[in-house]
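Starting off, we have a lone chain in the form predicted alone, written out as structure tokens.
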Amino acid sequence: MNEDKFVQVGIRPPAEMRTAVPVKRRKDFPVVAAGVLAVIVLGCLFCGAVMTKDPAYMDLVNYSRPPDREFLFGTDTMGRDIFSMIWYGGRVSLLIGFLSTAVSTVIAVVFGSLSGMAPAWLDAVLMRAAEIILSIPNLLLVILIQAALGDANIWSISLVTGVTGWTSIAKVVRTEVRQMRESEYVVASRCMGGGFFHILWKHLTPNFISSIMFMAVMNVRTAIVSESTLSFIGIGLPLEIISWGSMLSLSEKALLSNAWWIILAPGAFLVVTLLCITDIGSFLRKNRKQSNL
């Protein structure tokens, strides 16, 4: 009897059938978003080769000049070349995004792992504290801490954004750690005298890093938005430190003088970058959900 006519139920499908899911995932990868984001990041990193003029030079003769062959994106109200400012300012905005994400991820991993490994009473206390911080609007907390610190700079904004954006990641880390803390390799490491940070680095982090990857990517977007918002309302980076947010802070003067290009260029780059990061983060989240099935 030919066994190919029968379908076996309740067992894993053949290897050739199991390869269909990874192929579908590769097709779902946001190639366009990743490509556009790569171009923007590389342009900001190597802005010296892209800039046509000094972004800090104030050409008062050509202030508020519309886009032309000499000034591709026009000039702002102080005569600075917007095309050069876009690439130089993008480097600052992306730096703030990555620095704040690094700070928030480190805090979330340590706090969430400590809560997951702790006894029930300490775990409850730590989670209640995290939920209290999470209940406060993030932007309001950022504004409050930055106003208390005083004059803003790249490092202060990165730190403030990082220390206020770790709670969601910490809750995910805590859940993952509580599922793994009774695993044989964790118990064996404890019996051999392994400390908390040894177990965290060697055994826990490699297992939950994929679960928080998409949240870390989205934190980059949140940090860039926070920096732009702070600059827009006047408590962010000063005008001499060029970023996409500080460029958008000139929007009031631009609207009064009908210089639409001053807002359009940095706003378009900011929106496109945020959309690309969001698309990649959504892909990582879907990929994680599919891998758990």
Contents of the next structure:
Amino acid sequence: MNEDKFVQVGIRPPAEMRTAVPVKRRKDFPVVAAGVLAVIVLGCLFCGAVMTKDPAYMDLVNYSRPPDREFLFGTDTMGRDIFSMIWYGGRVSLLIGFLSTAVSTVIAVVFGSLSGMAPAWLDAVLMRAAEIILSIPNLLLVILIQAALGDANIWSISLVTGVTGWTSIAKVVRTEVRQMRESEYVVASRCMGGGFFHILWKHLTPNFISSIMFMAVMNVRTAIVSESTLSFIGIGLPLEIISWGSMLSLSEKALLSNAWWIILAPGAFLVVTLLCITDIGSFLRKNRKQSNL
Amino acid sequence: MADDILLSVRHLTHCFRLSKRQVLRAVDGISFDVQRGEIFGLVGESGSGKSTVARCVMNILRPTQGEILFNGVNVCDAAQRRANKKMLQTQRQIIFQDSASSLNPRMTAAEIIAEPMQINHITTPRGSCRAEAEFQLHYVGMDASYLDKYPPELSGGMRQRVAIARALSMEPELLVADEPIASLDVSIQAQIINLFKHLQEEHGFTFLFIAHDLAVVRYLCDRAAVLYHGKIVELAPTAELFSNPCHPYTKALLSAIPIPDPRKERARPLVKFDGKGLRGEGRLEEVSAGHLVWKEAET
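Next block: the form predicted together with the partner chain, after the form predicted alone:
Full assembly next; the chain just shown is listed first.
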């Protein structure tokens, strides 16, 4: 109590100061998620080395076999080896995920920047249009466009999920561009004669890329899910193109015949992949707040 | 004589719409000519419309009224602007006040300096864009080690030099400097001012220099105009302006320059200006050769 008189005001006790450890930027990097995702992606890319059977071969003797030493995850109702199908089909699922993300990100960046750079009335028109698209249930829109395009294949599914999934990214891009467009380096670039795409590529994209990274990564997930959904309800990839979605489309029949492995194996892979992507995505979002220049 | 005029501003008016009813006349019918190869200063307090003039000259803002002739091209006219697009983009350059925001934080100095050359597809006289950027950096007094630095890694003075190098890389005829030294500290200000003076002597470009620091204008400019509430109240050669100020506002402004001697400083009278005689109509009248002073119209 007596010593309180000698405590100087404004000087922090050393114990308190020590707690201010500099925050490491890569502190919470999800090592496990990145590792598991890397294993899955590499396994799918080099599926030839991993597969034990031909994934498309229908072994009519061994259909609906539960997992054993020969068929690691069992076989499906048509006698295909599920372990091989998972690696082989993962290619298609991941390809669809990345392709559709690329499509939707490109549309979102161009549309959002256009809206952000436009005068107020055009900005309002474009954003209301985006909101109208956003307000239609995504699945409904996907089914509609897919039906209009006709038979589904990898490219059409990527396109459809990409074309329907850009609106929320576009809104973020637009907000960021609105803030940036008054900054003097954009004005200076326009004085020098820089066109829209020059400014977009050189000045705007590097500055907003970190804020849409999270959403773009999440779009990979959404695309894989919607491919599976479409396949499950029967308007996605046909059965002969192996993907996680088309494997899951067999699951309703499998449920009736008590073959749990047909559902569980591709389902587990799908869920694990999505969890890993989500984990990395949320890391990117958290990291962005610290890394602002 | 008419050939010597590079930039001619005629009855320029710019209004900002603050709300539906309120309109702010930032620039109110000002006219001046800038001759080829001179440094023309625009002085005035904050909010007197200096930057608005610069932004109108650069086509960043569209003037409400009046015209701006650059090299005989009316830059306010869309058709003429389009016809002379390339000339306008290369021959006028601007340097902004805040170098922190006028340089993209995610580009290196070399990329920033090379940007105008890449936009206008100019064949670089020194081989690559990087060599050109290095040359321009040397020109403004920095060495090649700064080529790969990002603006946040540079000091304020360095950043402003990079911005100057970017403007100079096009070898423009007209350089508009919108308070280029206001955000720097005093010793750096002196460096940058000397750099401007040196570059101007060597390069011979025309300079529209905007400042609120009278000492700088006196040192650097050939002619200067004093702006008050969007009007030019006095326009004269710098020496004449400082030795023989005619308008009460100019007198008040000049009396505010501190004298670096405490005894004299304390004894110095401070002239106050109440804004009288600037509310209504009026025009500039010539007092002596090239010395124009605002005269209120008799009502």
